[in-house]
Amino acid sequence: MEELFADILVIGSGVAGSYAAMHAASRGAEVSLVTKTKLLSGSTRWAQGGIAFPSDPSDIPSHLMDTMKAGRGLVDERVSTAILTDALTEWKRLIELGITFDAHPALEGGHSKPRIQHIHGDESGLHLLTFLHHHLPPSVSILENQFAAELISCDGQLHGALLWKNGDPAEPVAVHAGATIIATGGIGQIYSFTTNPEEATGDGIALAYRAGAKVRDIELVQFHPTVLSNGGLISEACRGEGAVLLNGNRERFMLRYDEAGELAPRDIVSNSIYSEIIATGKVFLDLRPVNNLEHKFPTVYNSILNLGFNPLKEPIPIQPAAHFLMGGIATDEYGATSVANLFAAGEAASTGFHGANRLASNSLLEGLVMGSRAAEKAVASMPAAKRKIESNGVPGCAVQDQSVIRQIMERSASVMRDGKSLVNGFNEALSVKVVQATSAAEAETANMRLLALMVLKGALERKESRGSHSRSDYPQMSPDARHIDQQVENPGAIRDRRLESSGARDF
């Protein structure tokens, strides 16, 4: 076995996961920054939104008014406080680095002002990432095409990670680092229809339940309201620029749902697309009242044209996707979790500052400040790698195709849920059989049929619609806003357990 020592392991290329391996070398450490493709890739890159900036400090407040009525009362007042004050240091940071943002903020659903710092229009994840990338310093290590196979432990700590180079067990290399940290992103891969790119199979997460970290509100997945039928998204910038949306009958129609229209918070505008497609069969953006929008937006005008319509002549078809993961890895406010020396950051962490139903462009600034709080926090507790390992467990292997688990999460928890498609999806994806993996896609199988089951659980145990969970069996929300952790009882040793033990917490 291949054996590197690091101060910091980085999991993940993302904005957490660049920015906390910047931010750990800017203090002296040295890192490893791991990616199972190649450097370039995830959920940033595809970001059209930009980043939520609070325009300045007498902003804040106003800010984290706009962030806790969209996270439908269970965003963590404290935590995204720090978030957003820390918010404005890292947008100086990246100014003085060299970044250009673009010469005006854009307004986008669920903001009071308009406060988004876009990077050339609707490509600033992309750029954002290309210039973070282009700023890792020498002291940073790039581990491109391997894939985290699990996370290893020396004495009841942490101390690094299992990798297949280029997916394959049969070249394994073990990278012992006084501190992980995990940036992998989200779980949009368990659904059918998603606006995440391939790589987002959860990985990160199923490691660290199975090394024991407590998991939080992961059934709390954000669905896009306006999806293009390839899955590319339309950015909700284009709704503060005016589109409106038309149902089946080509009448315009949220206003009837919520006072705000089109700029309403995603949950609302998802759940009333739903409704509507129900009602009339169809929902359309009419993008015409955008000026200039191929200027604007030459991302979403090209991928439209591609798709054989025009947005200047004719409203588009569209409809909700999976897009983002407000629960994740349960962390502090410095990305610290239940596991030692384990940090989370970016989406797949849950830090308490999206609540049920993040706002639009928050997730770009959480990476970016929690990459950053992760890495120091990380860099100022670490102890020194150790060489011995002990397994906390390398997935199985579904042995059927993944479409099977993506159909279980389309038909069973989509954007309205009930309890009996919960029960039926839970048991159906308990059914998918499990052997030992012998390939990173496998692997990725079974950390997506490990999500799923959580995702279901998580659902039949919050019995109430808030944010982005709706249950047409419980619609209301229910007075008592609470968290909804799970936590693997024996690290090492998972459980398959049908649903009627109920009182399993593992699976």
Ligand SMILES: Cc1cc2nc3c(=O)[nH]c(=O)nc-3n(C[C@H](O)[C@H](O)[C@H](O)COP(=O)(O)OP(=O)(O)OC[C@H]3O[C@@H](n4cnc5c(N)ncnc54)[C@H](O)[C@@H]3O)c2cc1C
Given for the second form:
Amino acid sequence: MEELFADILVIGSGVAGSYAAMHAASRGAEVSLVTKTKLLSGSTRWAQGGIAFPSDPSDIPSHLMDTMKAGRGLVDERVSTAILTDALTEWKRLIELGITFDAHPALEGGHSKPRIQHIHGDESGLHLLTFLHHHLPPSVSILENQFAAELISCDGQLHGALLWKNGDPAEPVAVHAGATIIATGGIGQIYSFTTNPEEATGDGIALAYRAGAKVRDIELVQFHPTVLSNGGLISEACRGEGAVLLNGNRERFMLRYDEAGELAPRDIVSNSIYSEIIATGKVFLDLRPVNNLEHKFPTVYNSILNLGFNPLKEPIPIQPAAHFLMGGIATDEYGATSVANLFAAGEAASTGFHGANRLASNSLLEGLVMGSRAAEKAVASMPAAKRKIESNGVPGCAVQDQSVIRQIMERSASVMRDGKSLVNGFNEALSVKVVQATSAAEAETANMRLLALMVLKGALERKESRGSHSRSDYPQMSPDARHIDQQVENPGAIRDRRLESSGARDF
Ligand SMILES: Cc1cc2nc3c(=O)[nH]c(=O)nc-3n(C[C@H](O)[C@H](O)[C@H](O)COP(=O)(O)OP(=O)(O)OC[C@H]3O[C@@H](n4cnc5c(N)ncnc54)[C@H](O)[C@@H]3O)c2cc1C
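What would the structure be for the form predicted in complex with the named molecule, given that what you showed me was the form predicted alone?
After this comes the whole thing, all chains and molecules, with the earlier chain placed first.
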């Protein structure tokens, strides 16, 4: 087996992983930055809306208030204050490095003032990520097309990961690292209808869970309100610029649901659209009120044209789709997980910043700040890398087609949930056959199955409607806001089952 050594192993090259790698290297660490596809991969490159930086120190309380209002009682005020305070430091750092933000900050749903920074209009994510990659120093070794299959330990302590070169288990690469940072993004691919790219299969969360890390609030999945039939997203910023929602009778309806109308937080807009689709058959977004649409939002404009609609002439059919994971691997304010030497940042992590409903454009911000914080802590606390390898769980098991998982999730755990369909979905997902994986695609499917089971279990346990989690059988928000944690009691037991050729259940 090929063996590599690093001070810090970063899994995932989106905003959180790339920024973490940059920061760890700037603190003198030798870093391995791994991605299962290309360096420019993950959700970051598709982000359109921008980055929600507080405009100056006096804006922090208002940004915090907006974040907490959207998060419906589950936002951690202390962690969020720390993130918003550090945001200004990262903003200055990026400007010193030479990044250029567009001239005027924009307004988005749930924000009480315009504070969303764009880079080249609605291509903010792509330009941010390209900029970060351009600034990776030589002490960062980039490992592309390497699938992180499992975390490995030495003497009971986590020490890196096993990669499959080109996604092939026959080409294993062990990366021994003092500390590992998981930045593998979200889980949108467990749904049939999602804005997320194909990499978003929840691998890093599955790896961490199998290694014994605590996973928090994984049932809290945000559904973006305005998504085209091909999964293309129409940025919230379009509604900030005047776009309005119409129901099947071509009537505006949002003011009936919330006084902020089209600029209400995402959970309210998605639920309202869902209700109007049930009542009137369809919902449309009318972009004609947006001045200069084709120049301000070229990506949106072109993707609508590609679908055969002209947004300058007619309202466009839209619907909500799985978009962002608020829950994830539980971390403290420095990205440390419940497992020693294991850190998490970005969408794979649950810091408490997003609560039960992410405020628009707060995730790129969190990726930057927490990538930097996790790197700082990991470098300060890491032990030296060791040689011996102990496995930390199933590298993956083949199941049926990935679409089976997606259909189960779309049917049972989408915008509106209820106990009966959650139970049915859980039993269906549990009965999906599992065998030893022979490729990264099969391992991804096994990870998706595990994530689906966790989302369904968490959603069943959360007997209330809060933020993005809506249950028709529990329509009220319960008086006490609580987190739902899931953790393997005995990670070793999962490890022992990994060689079963069939019927192995990692849940
Ligand atoms: C269409 C769209 C628009 C969005 N718009 C905005 C916006 O305007 N503002 C905002 O703040 N947020 C936005 N978001 C959300 C935001 O983009 C994401 O939350 C954020 O980019 C996640 O960054 P990340 O670094 O955590 O993960 P990602 O950017 O998703 O990167 C994950 C990385 O992990 C790698 N990876 C995954 N599994 C493995 C594995 N097993 N082995 C090795 N590598 C692996 C992937 O290849 C990838 O490099 C948007 C999301 C989408 C999908």
